[in-house]
Amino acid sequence: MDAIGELLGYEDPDKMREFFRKKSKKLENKIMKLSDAVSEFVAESDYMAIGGFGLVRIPTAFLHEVIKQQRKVATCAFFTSNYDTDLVLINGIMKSVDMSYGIALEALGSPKVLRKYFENGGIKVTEWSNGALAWRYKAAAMGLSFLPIRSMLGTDTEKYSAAEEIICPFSGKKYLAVPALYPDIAVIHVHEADMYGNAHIKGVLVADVDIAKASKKVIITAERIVDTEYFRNNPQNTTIPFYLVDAVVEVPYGGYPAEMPYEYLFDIDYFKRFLQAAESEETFDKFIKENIYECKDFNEFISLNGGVERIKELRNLELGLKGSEL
């Protein structure tokens, strides 16, 4: 089968090996304001990778700031994606995408005014399975040009991908070669980080470690900044090491309204309001104006949607607690 998807995000692995070899590995303070991180690191020609998965641990605060600054990127990559896909469609932030799933909030439904960008061909899509997209990052993290897989063989997903069928020189069996993926910038939301960029993720990692290894620039947004001794005294806390990271931004509740494992559950009430607003252009524009453009910062967005009290309720739900037990 000849795949017809556009090859996005691929670069020569030897060229990238040299790039990463020269990248600074100094211990230096990388803490920045959210607005500065977006203005300094997000460029219109960029391929942007977004960490997290579905409605879990996505960098909402960062994406809100991208919208407020009306920044655009050339391409994005998503695994199973929901609200993060929706956000990068606002203002036409992206032109093309590597994707396995998107434009739906699971059983809640899909935002009608955003779904049209895919339905009318306004966004160029190259399709992958979740596993195949993860293995593209893995190939890049390993410094390889591709990895051989069996997933997607003979499916329409293969047809609309940019993979190539190959024959194994040892067994003579058919495999699918998925090309390495080297994003220009990655944005990953974590539980804790220190000033140097060491980062800790609790719970499922998805492919975020490989994304950090594969990306030219890595922005970490963190629920909180911790002292470096948190990592030095317990090396197992280091999910992503400092030398991969270019900027660190402290954003408490920065994944809201999505879920942050062990911190707060996703806000189903917010997503219902979001979907209801997305029934028409007029109501959606009003909703985005109120929840993003007119909010001076992410804290104001949270205050608009119930504030810290709502976060406490979501924390209780996440931890299985009653209100009095928090």
Given for the second form:
Amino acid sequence: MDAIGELLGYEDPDKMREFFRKKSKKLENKIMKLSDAVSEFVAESDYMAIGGFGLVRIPTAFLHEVIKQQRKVATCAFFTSNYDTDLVLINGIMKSVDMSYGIALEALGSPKVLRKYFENGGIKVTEWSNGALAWRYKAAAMGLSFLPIRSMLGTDTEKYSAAEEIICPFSGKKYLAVPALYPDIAVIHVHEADMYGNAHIKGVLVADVDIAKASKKVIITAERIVDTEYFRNNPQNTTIPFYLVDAVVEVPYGGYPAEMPYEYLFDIDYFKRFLQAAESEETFDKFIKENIYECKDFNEFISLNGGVERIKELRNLELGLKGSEL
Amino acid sequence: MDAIGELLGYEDPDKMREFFRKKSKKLENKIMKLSDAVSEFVAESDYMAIGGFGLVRIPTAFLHEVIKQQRKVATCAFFTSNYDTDLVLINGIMKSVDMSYGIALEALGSPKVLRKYFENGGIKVTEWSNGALAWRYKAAAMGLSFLPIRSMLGTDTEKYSAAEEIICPFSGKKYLAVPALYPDIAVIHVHEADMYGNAHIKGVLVADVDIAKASKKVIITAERIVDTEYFRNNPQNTTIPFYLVDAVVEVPYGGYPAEMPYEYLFDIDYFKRFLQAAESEETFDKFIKENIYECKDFNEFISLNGGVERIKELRNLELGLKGSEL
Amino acid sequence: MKEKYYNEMELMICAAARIFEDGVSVSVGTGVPCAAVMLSQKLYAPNILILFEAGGIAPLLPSMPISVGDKNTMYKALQTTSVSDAMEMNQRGLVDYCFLGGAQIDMYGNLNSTVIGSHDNPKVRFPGSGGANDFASSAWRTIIVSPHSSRRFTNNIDFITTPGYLNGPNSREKAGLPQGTGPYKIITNLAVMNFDNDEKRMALESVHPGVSVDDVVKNTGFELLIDEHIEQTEPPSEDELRILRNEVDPYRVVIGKKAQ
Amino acid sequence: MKEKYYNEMELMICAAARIFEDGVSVSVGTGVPCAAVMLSQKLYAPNILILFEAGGIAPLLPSMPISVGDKNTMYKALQTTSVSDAMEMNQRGLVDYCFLGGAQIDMYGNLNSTVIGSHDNPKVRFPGSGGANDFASSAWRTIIVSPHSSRRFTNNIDFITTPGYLNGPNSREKAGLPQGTGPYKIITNLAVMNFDNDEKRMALESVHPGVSVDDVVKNTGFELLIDEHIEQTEPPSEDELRILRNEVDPYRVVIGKKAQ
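Since the one above is the form predicted on its own, can you give the form predicted in complex with its partner chain too?
Entire complex below, previous chain first.
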């Protein structure tokens, strides 16, 4: 089968080696303000990758700031993604995307207004499975221009992808080769980071380690900054090592309204309001205006939605305290 | 270049899928006595893989028991290996091996007697690099019959390997495809394990996670058995999950004379005695007789070499206590 | 009559829960699949190994997850890991069952969760494959849960997101998919179906209480293989319902929804 | 005279330590390479990123490791990870320098650490590639440290374990190795050598104090490229020796050995 999808985010591995060679490996203070990180690192030509999964560990603060600053990106991976890519869509200049999952908040439903971006034919989609996109990141992370996989074969998902069939020289079996994916920018929300960019993620890692290795620029937003001794005293805590990272931004509750494992649950009420608003352009524009454009910063957004009191409730829910229930 | 080495440890991926399908995924008590684990699991036709690196985290107790019981294996991966493969060689029935590194205790020297096994032409060697063997395990661990790599190309290491050159369909670049490696049995020494086989390794992981995934049977030897709650309360501690594991053996100091990171240092004096003895067949046979055959169990071996007092010294050295120095 | 003591959703969950042998591994998402494995774990298969593609392995699910990576998917889990690790476990042959759904299903069990209409100019755009294609490619047995209608059960499938038996016998193997895998059962609000071993086509296995074979035929847009004698699906037992309602889904997150 | 205040091993370590720009990453093993990066870190390149193939990343080496995975390689490390992770970091282009040795070296910088004699019936069997082939394949610059003798520096190399420039210009690229990589410098007990940019052949860069060009030629089994004017290797400075002896290797684990 010949795949007819557009090949996005791919580069020659030797060209990427040259790029990675030039990245600084110094222990430098990379802490930045959120607004500066967005204005300095997000460019219109960028392919953006976003960490987390579904309603979990989304770099919301960063993405809200991207919208506030009306920074646009050229394309994006819709991979295990919900609220995150919804936010990227709002800026609406993407013409092509890699997509394994998107425009749905899993069990909660789908934001109608954003689905229209696709149904109007305004966005060209290259199809993948979650595994395929995870493996595309992994190929790049391994320093390879492709990885063989056993998914997608024989389906329209293969046909509308940009993969190529190959034969294993040992078994003679057919495999699908997926091309490495090198995002220009990745944004990953973590529990702890130090000033150099060493970062610790608790709970499921999704594809974030490979995304950090695959991406040209990596922005870490962290619930809190910790001393480097935190990592030196337990180097197994280092989920993402400093030399991959370009900027570190401290944003307490920076994942809200998504869940931060072991810290606070997602705010299901917020997401219901979001989906409700997304029923029409008008209500949606109003919702985004109130929750993003008119909030002077992320703290104001949290305040608008219940503030630290709401976070406390979500924290109790996350930790299963006080007989609180979802 | 056409590689002329013998292809060892490879199987068809679909055949391996059938094998893995049948492995029990139940939470069963897998704790066994050391001697039973050896007699039940080590077979003469086996390809054996050994965890750890160099002088670090070697499953010594298990391997000493293999020798005591005169259990032999058909072949073995000499990968980052020192004392471990030296021990496997002692039983001496291997006709072919995969080798990236062996018969040397790194900076300390090489056991002359064991080098002779190779210099007498009695063992056929398929050559690999450390990376290549790590990636062969990883291919199997990923459910693939091969992985593309960028090492070994153009060298005699490639020529005497069993790899195949392939072309990347995206970049047009030449890669070396290394075949998946599926050991029949793997032995891995860990810090903590529960009765089901969940295992935690501290410090460098070497290739042990991939080895555990790639191998048909996996034996865990552990410094200590812990309650399953240890893992359920921090599931990021699970370096090797239970469903990969066939047997769990509790052996305190089971890595001695190798280092167990954060617990005890390697016993450099022992290794010097070992190398000294390996200067001649006669002294070596005597050394092995005393240290292995004539020890009724692993505790007696430790006692012979200084006992728990020596372990205490090595522990102080490992932890850098009391101004103790290597 | 049946509405007296159970609803369609409860029946579907119970029918699914009975499939699993003890000690099998099952990849699940949110909703019905998750309720089914929880029920199965409590009643039939205490050693069932549950995995979520976001990386939660063997959690002691305290209640229904809403997101495939949320806290319930890692509650008292035996490991938290990554998407590729879960997918590679599957690719290695370690996942016995997966649970999927789709907007369209054809007679070979191929699933569409991508678009209605043409790919580049869709009438409706769905979320896409997610992990469905991966699990259906490499898990040994795929279980499909779906509302039953002739619009959904159609051979005019707009897009094969996820492989069933593709074009029939041997076509999975020819495409390169792992040997011996494929769709196993389909559970709808009307019936349970399976696949004929030779033809790899969908066959009726049992109809739910109160449903006739004809009801199923009318709501299926292609020809089902139908044996002369079709059993009735075992209705939920008292035990199943008690545990489902009291322990598995006390807030009626899943069983409170309509099956269609 | 020179023996008065330093030995050959000390000179080699100091010559190697001066190579590194601040902020580069270096893969090292035990012995001279490790002493050199430790010295470099203390004197010239405080931000040098040290990595060990067993998985120790950016440790604050308190003293010389004896094994590539031992406690020193992870002491206050910023990450402990795996062989494949370290090798993939290298394959991605993130390792600037690696340090290697070998039993034989030819004029293209190819190394043998596998056998003397034939492969299948060797006179001497060495440990094999270890990680050497991987690092020399993908690290940007390979530094070779070796005793200098015509037996070792020979074009009659019995086995190419680890790639230098293979058969000369473009042969690495033709073989499929990553672009722009290859041997960079060779440091022996007699001299420092590098590689001619066009011919990819070994060229003399400097001779150590007290060593003549002729001494180097006599101890090299192939024709070296030699410019008319050859510099003298800068001898160890007082600072270098003080730190090397007091802080880097106080127990003379490396500097107490003979270079040959």
